[in-house]
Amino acid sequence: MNTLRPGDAILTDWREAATRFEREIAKAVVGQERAIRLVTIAIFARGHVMLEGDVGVGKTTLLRAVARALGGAYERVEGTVDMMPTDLIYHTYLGEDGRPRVEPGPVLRQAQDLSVFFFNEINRARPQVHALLLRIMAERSVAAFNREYHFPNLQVFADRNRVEREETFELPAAARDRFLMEIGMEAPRNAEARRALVFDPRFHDTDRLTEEVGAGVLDHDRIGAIASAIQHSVRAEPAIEAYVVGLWEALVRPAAAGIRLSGLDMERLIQGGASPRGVAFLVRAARVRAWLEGRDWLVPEDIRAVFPEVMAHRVFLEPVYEMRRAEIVPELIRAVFDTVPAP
């Protein structure tokens, strides 16, 4: 499998299947072409995804459509302030005979068949829950009931409530770094898409809308092998390697790269982040993007197309600037692109 090239029949067939996958999701989610493409990239890069956006922009609808088109078992939990880590693993109740019962929770209910695990409003859950989720994401396994459960096809999708601040717990840096991407979603700006979402009754029934999405467009059991083939088949020339390293250096040491942003102390702006693992994730996602475009080599646009979603949440600013992150980080990334010459 590792000797496959993007032009080979198997990878060509899978690229066509990925295109069908995107078309099916677009039936339920209009005006979100970029988000759909990024989620597709994440699936074939075998990475977890955080969705961000205001209430009611379609995050849950997107993930329900993804789960249906991807196939495999799907589980969803709602983050709450009183959630405990054990709530993911098992739940207890009294049976009709009055005796206590223990049953598998959402993580274990469908065991190794679990494909999509959706954690809604993850920042409402406590850090103890985040810690358990971190292990599941990193190792795709968990120990419970005196045995080890493995989830070979698991991808975690989460969204975060960014409007309310009370009774919320921000994810630690280590947990955020486990997400391949943080994808922002906004209401579509296209006038026709806005009109359809408001006036077309089809978009008012999420259950029926999701049922219109073709089920099991992708064979989720084989995605891991195909993902590995993609990574081995898309090459990076030395000039692209140098370009990626240059972007990385400029992002973590903007002052040394000659970047100046108005009103900011560039020497003190960056506290840390953008680890080698994060840059490896960047290249991984860029290779999938190149494959989806029908190429077996990377070009600068492949890197730039996924850079904000892969790298922005891995940059940690000094606390004095953190409250302005949503303004500063996009501006910094634009400056990095303008500063580092593309080959």
Second form
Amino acid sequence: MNTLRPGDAILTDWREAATRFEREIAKAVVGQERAIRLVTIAIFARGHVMLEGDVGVGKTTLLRAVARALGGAYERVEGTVDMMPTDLIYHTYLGEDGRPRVEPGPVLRQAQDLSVFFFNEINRARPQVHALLLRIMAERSVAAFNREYHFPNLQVFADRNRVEREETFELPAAARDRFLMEIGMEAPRNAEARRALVFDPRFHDTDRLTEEVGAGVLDHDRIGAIASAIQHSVRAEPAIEAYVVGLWEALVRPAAAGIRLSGLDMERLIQGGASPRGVAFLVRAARVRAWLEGRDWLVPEDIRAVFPEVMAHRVFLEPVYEMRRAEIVPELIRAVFDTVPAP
Amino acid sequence: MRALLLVLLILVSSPALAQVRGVELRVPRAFGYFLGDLVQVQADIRVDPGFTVQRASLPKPGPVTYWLDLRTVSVEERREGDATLIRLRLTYQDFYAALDSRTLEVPGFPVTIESGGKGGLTTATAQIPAWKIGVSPLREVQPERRDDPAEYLLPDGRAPRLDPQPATVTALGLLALAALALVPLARDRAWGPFAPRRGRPFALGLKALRRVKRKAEGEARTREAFLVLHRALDATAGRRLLADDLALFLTAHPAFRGQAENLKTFFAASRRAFFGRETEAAARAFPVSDVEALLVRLAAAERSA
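Moving from the form predicted alone to the form predicted together with its partner chain:
First the chain shown before, then all remaining chains and molecules of the complex.
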């Protein structure tokens, strides 16, 4: 039973489209198969994505390639310290006649058609901007020019680099919780990809590189409907439900689940987080992964494949451990998967 | 002469010092001090109740004269009848290199006593009088002539031979105790005989499977049997093993590589049983008897590994 039922021919077609989409992206971004797969999952789960990584590993290139392959209107802003929420919504300038003009800003310019909103260096923007973004992400709507704007197809991609801490603003927990995934990107490890990235002139011109990606591989207007069809068609058995709840419990209360990590006080490690919304997101992403793998039922591997990206940023550690988050959380997640039985 | 010698007793009764009732000095002996000896003195000052000594007025430890140092000063105060007794204990050290026996005077000093009443602070002075000690030389002034100057030195005193027996016994005893303490340590660290023996999860799984076969029926039986094998695999791997981890597991535990195909079939069947809502098909693809046969083979591989 490794194929979908014939009645789901549309889903099968779309799965092929998704594979094509991944192939197109891989033309521009080499050695990032996992990141590409996760972004694809996020697209079909209708979730917002945060990319995180060092400078120059290809975050922006990946997002530009995705935006191109996805089709639909695309807007991009760069986060800066002096950016204000109104800068996103309104564009103010002096017209040729010397009169001040107010026109729709980056968010509104493409009106309802906007499908990819790309926020570069999000942690450079101030909390006021994060708050606006929170609303756009959560409700896919914004109020401006005395009316409501709705963006039914909107997907927010953001990136931040984790090297600098000066003049940056940590995203509030509520905003981070709105992101479906936080994907960590690293430079590819395999030597061939590295050589190509450094020596092949093709990779030096990002503009030409992204143009190689086939435009509009996916019909962005219909992704919403397909996403919902995927969620309805992929089954979750009681065993998998118990597994997810077990993982959730072990993540929030690791001491009670019998998890011990060296040098950490497990009783006091976790402050909170792992919201029900987060776990719902987890299942949503896992369902998309099952569909991409050609199944219409969930298996534990689906959960495991998306767990770190979906859950890691939703776990809040005690302040003493927060600075060591990057090493503690992956270890905790690994221990959780080593502990919770499946089936 | 060990008895305390009363050196001096002064009773002053001038009106200004009415609060000081008497000063008494006691020394163990007044003579027979050699170079370097410590001289203990006890000064008892009787004062009216409510008076205490003013600490700042006490002499500071340090040189008193060129031949005398004050080493320590301590004070204790207690009630005695209707008076307060202030007892100073002074330790001097004599550095006088005497050539003959002679008497030297240790200078006295004043001590201020005070009483903080309602009307303000009342102070008075108690004079510790000067007193005398007799010092003696250590050696003769004109010793007998000797050819070898080294002979002027007297031989060292004879020290008694120490018996090493008790120390040896103690050392041996403590050594034995240390060796005994190794036992709990080894237990805590799982060293040597306390090292955990490698469990035999598959052998245990076989036993559990027999119980399952007795108790469960139908679909539950298949699921329970699968669970038994899953738990045995988890225990062997040391973590929860999912179907996708099979290749990694076989790399880490090459002993079970012979059963790779069977394990693959099992994982596929288990997936269908638990997550694919097809327990029946799974039971046909991998019946309980197959689970048992696989467990037997895995247990055999486990023993030989």
